[in-house]
Amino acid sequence: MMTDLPLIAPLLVVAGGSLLVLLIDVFLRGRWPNVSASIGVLLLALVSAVVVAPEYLSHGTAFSGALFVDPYTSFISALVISGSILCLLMGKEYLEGEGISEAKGEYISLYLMATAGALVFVAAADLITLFLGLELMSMALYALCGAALYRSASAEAAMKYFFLGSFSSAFLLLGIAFLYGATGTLSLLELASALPESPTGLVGIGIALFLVGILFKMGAAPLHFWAPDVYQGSPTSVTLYMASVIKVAAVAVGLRVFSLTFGGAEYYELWSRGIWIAAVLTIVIGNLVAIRQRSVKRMLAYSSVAHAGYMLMGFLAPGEFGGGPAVLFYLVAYAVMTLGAFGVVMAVSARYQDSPDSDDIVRFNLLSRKRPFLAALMSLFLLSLAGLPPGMAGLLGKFYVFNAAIRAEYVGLALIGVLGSAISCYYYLRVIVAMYFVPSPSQAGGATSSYEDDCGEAIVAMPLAGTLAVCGVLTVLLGLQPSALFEAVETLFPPNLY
C-alpha cells in the first residue's frame, strides 16, 4: 500500500493543504494570503499530477482496487484541479464582496476540501469509495453555498441543497445496497462480470436508484429542481465552481459507471430507457424555463441543465458510436464557456451584491460602451454555448454528441437536442443584444446617461480579466483545434481495456 501512495500525489496535497490552511488560519487569522496560498496548493497538485501521469498510463487499480489508475482518472483529475484554480482566480478579489470576510479561512479550506473530495469520487474504483468522495464533496459543498453569513439568500440556497443533496445520497446509497446484495461484491469491475449472474430484479432496482444519485449531481430533468435556486443564492465565486467542475467530476463518474459497470447488453436496455426519458425532459425544461429567466445567473443556471441533457445523449452512444468522447469533449468545452460567463456576471453584479436583482439582465444594458472587453467576452461564449459562429468550441461540441446519438441510432433525441439549441438561441441573444443595443429605462425616455454610467462600471480585478482572457482563449482554440482535444479523449476509450 505504500508503493501505490506517490500515485495519489495530487489528493494528498489538496487535502493536506486544506487542512494546513485551517490550522493556519486559527492562528493568523486575517493576517496571511490564504487565497494566494490556496492557489498554490492547488498548482502544487496540477503539477504532481502532470509527473504521475506515466503511471496512469496501464488500466489497473492502486489501494487494494479501491482507485482507478488509468488515462481517464489522470484527464478527469487534472481538468478538475484546473478548473479549481481558475474558479479560484476568478472570485479571488470578489470575497468580500459576496460576504465571505470573517470566515474566509474556513472558505478556502472547504474549498480545498471539495476538490480533494472530488478527486476521490472521479478515481474511485468500487462503490463504497465512490460514496465516500461524493459525500466528502458534498458535504464541503453544503458549507461553501451558505458561506456569506449575513446573507438569506445563501443561507437558503445552502438549506436546499443539503436537504435535497442528502435525499439524493440516500437513494444512491440504497442503489449501492440492492447492488451488493445481488452480486455480492462493491467493485466496479467485478460488478460488470458479476451482474449477467445475478438476480434480475434487484440489478435492476439498484442501478434505478444509482441512476438517481447521479442525476441529482448532474443537475439533469427531474432532477433538476435544485440547480436554479442554489446558483442563484450562493456567492457567484461557489456557483461557478459548481457549474463547472462539479458538473464535470459529476459527468465523469457517471459515464464510466454507465459504460463500464453497466454496459453489458444485459441490462443497457434497462437504463438506457430512464437515460433516454431523463435526457429529452432536461433538453426540454432546460431550455423552456430559461427564456422566462431576468437573473442571469437563473438563466445560466437553467442553461446548465439543458447542457446536462445534450451530455446524456452521448451516454446512449458506448463503445464503437463515440459517445465517450463526444461528452469529455463537449464537457471540456462547457466548463471552459460557463467559466467564462459567470465570471463576467460575477464582475457585473459586484456593485449590487446588497440589491436582490443585482444580476438582472438590465444591468448588462449597454455594457459594451464601457466594458467592450467584458461585452465581447460575454458574447463570445453566450455564442458558443448557444453553438453558433464564432463559438465554436459548442457548435462542435454539440455536432460531436449528436452525432453519436445518430449513429446508435437515435435520431428522434437528436432531433429533440437541436430543436433545444434552437430554442436556446432566444436567451443567449437576449444578452447580447442588451449589452449591445438596449438603453436602459432612464434612457429610453430620453433621460441622461447616468444608469449608462452604472451599467459600466462593473468591477473588474486583474485575476478575474486574465483568466476571462485564458476561457476566450481556450474557447477560440478548441473551436479552431479540435480534433487535438478529441483525439486525446479517444484514447480513453473503450473502457473494456480494463
The other form holds:
Amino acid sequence: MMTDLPLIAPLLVVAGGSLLVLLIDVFLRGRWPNVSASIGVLLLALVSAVVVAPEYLSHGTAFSGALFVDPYTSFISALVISGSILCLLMGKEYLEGEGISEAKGEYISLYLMATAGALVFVAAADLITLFLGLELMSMALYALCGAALYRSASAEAAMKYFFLGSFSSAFLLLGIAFLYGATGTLSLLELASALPESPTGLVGIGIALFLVGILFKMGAAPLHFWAPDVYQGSPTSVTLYMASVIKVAAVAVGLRVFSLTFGGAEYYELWSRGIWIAAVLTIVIGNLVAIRQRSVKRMLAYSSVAHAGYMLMGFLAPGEFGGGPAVLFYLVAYAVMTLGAFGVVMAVSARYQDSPDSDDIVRFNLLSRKRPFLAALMSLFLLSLAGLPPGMAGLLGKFYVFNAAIRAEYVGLALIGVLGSAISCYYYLRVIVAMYFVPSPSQAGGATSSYEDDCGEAIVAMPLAGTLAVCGVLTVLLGLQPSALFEAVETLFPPNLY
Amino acid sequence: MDEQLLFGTFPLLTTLIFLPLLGAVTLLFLPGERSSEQGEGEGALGLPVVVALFFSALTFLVSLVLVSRFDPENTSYQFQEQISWIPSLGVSYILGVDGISILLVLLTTFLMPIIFLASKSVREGRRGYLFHMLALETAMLGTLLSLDLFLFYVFWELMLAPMYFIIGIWGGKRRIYATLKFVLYTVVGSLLMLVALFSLVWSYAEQSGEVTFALNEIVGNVQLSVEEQLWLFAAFALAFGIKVPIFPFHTWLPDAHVEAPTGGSVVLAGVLLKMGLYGFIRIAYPLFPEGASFFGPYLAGLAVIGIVYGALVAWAQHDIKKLVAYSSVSHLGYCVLGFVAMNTLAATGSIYQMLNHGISTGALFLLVGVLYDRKHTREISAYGGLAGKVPLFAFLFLVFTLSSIALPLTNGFVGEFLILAGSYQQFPTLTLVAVSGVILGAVYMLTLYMKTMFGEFHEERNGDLTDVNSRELMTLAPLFVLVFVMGVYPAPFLGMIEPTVAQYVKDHHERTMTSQNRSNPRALPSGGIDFARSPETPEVESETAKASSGVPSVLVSTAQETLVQQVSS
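Can I have the other form now, the form predicted in complex with its partner chain, not the form predicted on its own?
Next comes the full complex, this chain leading.
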C-alpha cells in the first residue's frame, strides 16, 4: 500500500497544498498565501505528474484497485493540472476586483481542493472512489461559485449549483448502488466482465442513472439548466475553471466508463440510444439558445453546452471507430479555445466590474480599436469555436469527431452536429461584429461621447496576457500539427482494453 | 505519378500560395499606421500599400514563371508537391496545377495588385484591409491548387474569414446583415460538404482498405452505388452551388456585393465566385459521375433560370453596383451551363468565360468604385450626361460594358460563343432560352450606360466630378488591354485550357459509361447524355461523342488555332 504513494504524488501535492494554504492563512491573514504561491504548488504537481509518468505506462491499478495507474490517467491528470495553472494565472488580477481578495486564503484553498478532487475523479478505478472524487471536486466548486462575496448573482449561482449538483450526485450514487446490486462489484474493470452475466434490468437502470450524473457534470442537455446561470453568476475566474478543467474531468471520466466498463456489445445498444438523444438535444438546445444571449459570458456558457454535445458524438463511436481519441483531441482543443475566450471576457468585464452588465455584448464594441491584439485573439478563439480557419484547433477537433461519428455510421447525428455548428457561427460572429463592425460614435455621428467610455476597454495584466497568447498559439498549432497530439492520445486507448 | 514531378525541384506552388501570407505577416510588423496614412497626397501610396503591392506583384511574377514552365499538352497535374500532414487519417498536403486551374491562378494573382492599387479609397485601417486581402489571396490560391480533399476544405473555409472581415469592417451601411448572410449561406453548404467528404472517404476506405483524402487516388477508383452518388453529389453541389451562386441560392451575392468595398467586390466577382464552379469541376463531377449525369440537366436548368432571372432583375435595379452584381448571377449561369453541357467546346468556353467575367466585371466594379469615391452614391438616377464631363471614364465604361455584353472582338464574345455553341449540342432548348440572356444583357447594360453617360447633365449635382486619375487608370489599363487581347487573339489562352478539358471530358464520359455498365441502367433517368448512341468501348465512345455532338471533329480534336478561326469568323 505504502509503495503506491509515489504514484499519486500530484494528488498529494495538490491536496497537501490546499490544507497548507488554509493553515497558513489562519496565521498570516492575507499576506503570504497569494495566488503565486498556489501556482507554485500546482507547478510542482505538474512536475510530479511528469515524474511518475513512466510508472503510468503500465496498465495497472494502485491502492488495491481504487485508482488507475495508466497512460490515460496520466494524460488527463496532466491536462487537469496544466488547465488549473492557466486558470489561476488568468484570474490573478481579476480576483482583486471581485472582493475575493479578503478571502483569498480560502479561495485558493478551495481551488486546490477542487483540483485534488478532479485528480481523484479522473483516476478512480472503482465506483466509490469515483464518487468521492466527484464530491470533493463539486463541494469545493459550490463554495467557489459563491466566492464573489458582494454580488448576489454569485451567491445565487452557488445555491443553484449546490442544489442541482446534489440531486445529480444522488442519481449517480443510486446508479452505483444498482450496479453494485446487480454485479456485486464496484471495480470498473471487474464490472466490465461481470455485466454480461448480470440481470439486464438492474444494470440498465444503473447505467441510466450513472449517465444522468455524468451528463449533469458535463453540462449536457437535458441536464444543462444549471450551466448558464452558474457560469454567468460565478466569478469569471471560476467560470473558466468550470468550463475547462471540470469539463475535461467529467468528459474524460465519462469516456472511460462508457468505453471501458459499459463498452461491451450487450449494453452499447442501450446507452448509445440515450447518449444519441442527449447529444442531439445538447447540440440543438445549446446552439439555439446561445443565439438569444446578450451576455457574452452566458453565450459562451451555452456554447460550452453545445460543445459537450459534439463530444458526446465521439462517445458513440468507441474502439476502432476512433471516437475515444477524437473526444480527447476535441477536449484539449475545446479547453484551449474556451479558456482563451473566457479569458478575454474576463479582461473586458474586469474593466466594468461595477455595473451589472459587465459582460454584455455592447461592452465589446470598439474593442478592435482600443485593444487590437485582444480583439484579434478573441476573433481567433471565436472562429476556432465555430470551427472556421484560421481557428484550426476547433476545425480539426470537429474533423476528428465528425469523422468518427460518420465512421460509426451516425451520419444523421453528424448532419445535426454540422447544422448546429453552422448555427453557432451566428452567435460567435456576433461578438466579432461588435468588436470590429460596429461603427465608432465619431463615424456614426449621433452617439454621445459617454458611449465611447462604456465599451471596448479591458484590463489585461501580465499573466493574463501571457496565458492568452499561449492559448492563441496553441489554437493555431493544434490544427496545423494535429498528428502529434492525436497520435499521443491514440496510444491511451490500447485496443485490448477499450 | 511521375516521380520527378513529385519530388522534383523547387516548391513553386507552395511559394505561390504562401507568399501573400508572408506579405500579410510583414504588414503586421510595419511601423505605426497613423504616420503613413496622414501624408495623404494623391500620389503617395503609403508604406503598407507598397508592401502589399510588392508581395502581390511578386506572387504574380511567380505565377508567370509557373505559366511559362507549364506544359499545355500534358493533361495531368503538374508541379505536384506532396507531404504527409495528418497520416493517421490519410490527409496530405498535395498540390498540383493543370490546364483548368492554371489560368484561374493567373487571374487571381493578376487581380490582386490591381486591387491594392485601388485600395486608396479605403480610408480607415488600411493596413488591416491589406492584411485580409493578402490572407484571402493565400486562401484562394490554396483552394485552386490543392489536390487533397481535406486541404481543399481548409482553404475553402479559409476564404470565408478574410472576406467576412473585408465586407464587415470596410463595407457599406448594411454590411452586418450582408456579412451574416454571406457567412451563414456559405457555412451551411460547406459543412454539409464536410459530412459528405467523410462519407466518401470511408466508403473508399472500405473498398481499398486505405484511408486517404487524396483526390487523385479516389477519383475513378471509388465505387459508389447510384443512391450514394446522388446524395453525395447533392451535398457537394449545394456547397458549390451556393458559392457560384446558382439560382435559388444567389440571394447573398447582391447584398455582399453592394456592401463590400470596391476591392472586395472585385475579388468576390473576380475570383471567389469562380470557386464554386471550380469545385464542381475539380471535385463533384470527377467523384460522382452518376450523380453528375443525374443532376446535370437540373443544374443546366437552374443555370438558365439564373441567366434570365439575373438579367431581368439586373434590368430593374436602381443601384449601379447591384445591377452589376445581378449581372454576375447571369454571367455565372453561362459558365455553369457550359460546363454542365460537358463537351470540350462548351467546357473550354466555360473556363474562358470565368476569366472574362473576372476581368470585365472586376473592371466594372472598379469603375463603380471610381464614381462612388467621388459622389458617394451609386443611384443610377443621380448621374446622367457624364460622357461630356468625364470622357475618359465614359470611354472605359463603354469598353467594359461591351465586353460584358459580349460584343465581337471583346473577350466576352469568345467565351459566350463557345459556351452557347457547345451547349446547344447538349441542351438545345435551354440554350435557346439562354441566348435571350445575351439580349437581355445588352438591354440592361446599355440602359445603364445610356442613363448614366448620356442624357441630361446635372451641373449642380455632378459639376465637380473629375475624370479618372492616373492611379485609377493604372488599375484599369491592364484589364482594358486584356479585354481586347483575349477577344482578338484567344489562342494562347485556349491553348492552355483546351487539351486538359478535352481529356477531362473524355474521362468523364468514360467514368459515366463504366459506372453505367456496373449498375442497373434503369436505375437512373437518362440524364443529359444520350447513352443509347454511344458504343460500349471508351475509345470509340469519345469519337462518337464528338461526332454526335455535331461539331466538326477537326474543331474539337485539333489544335486551338482551328477553334479560334471558327470562333472569330
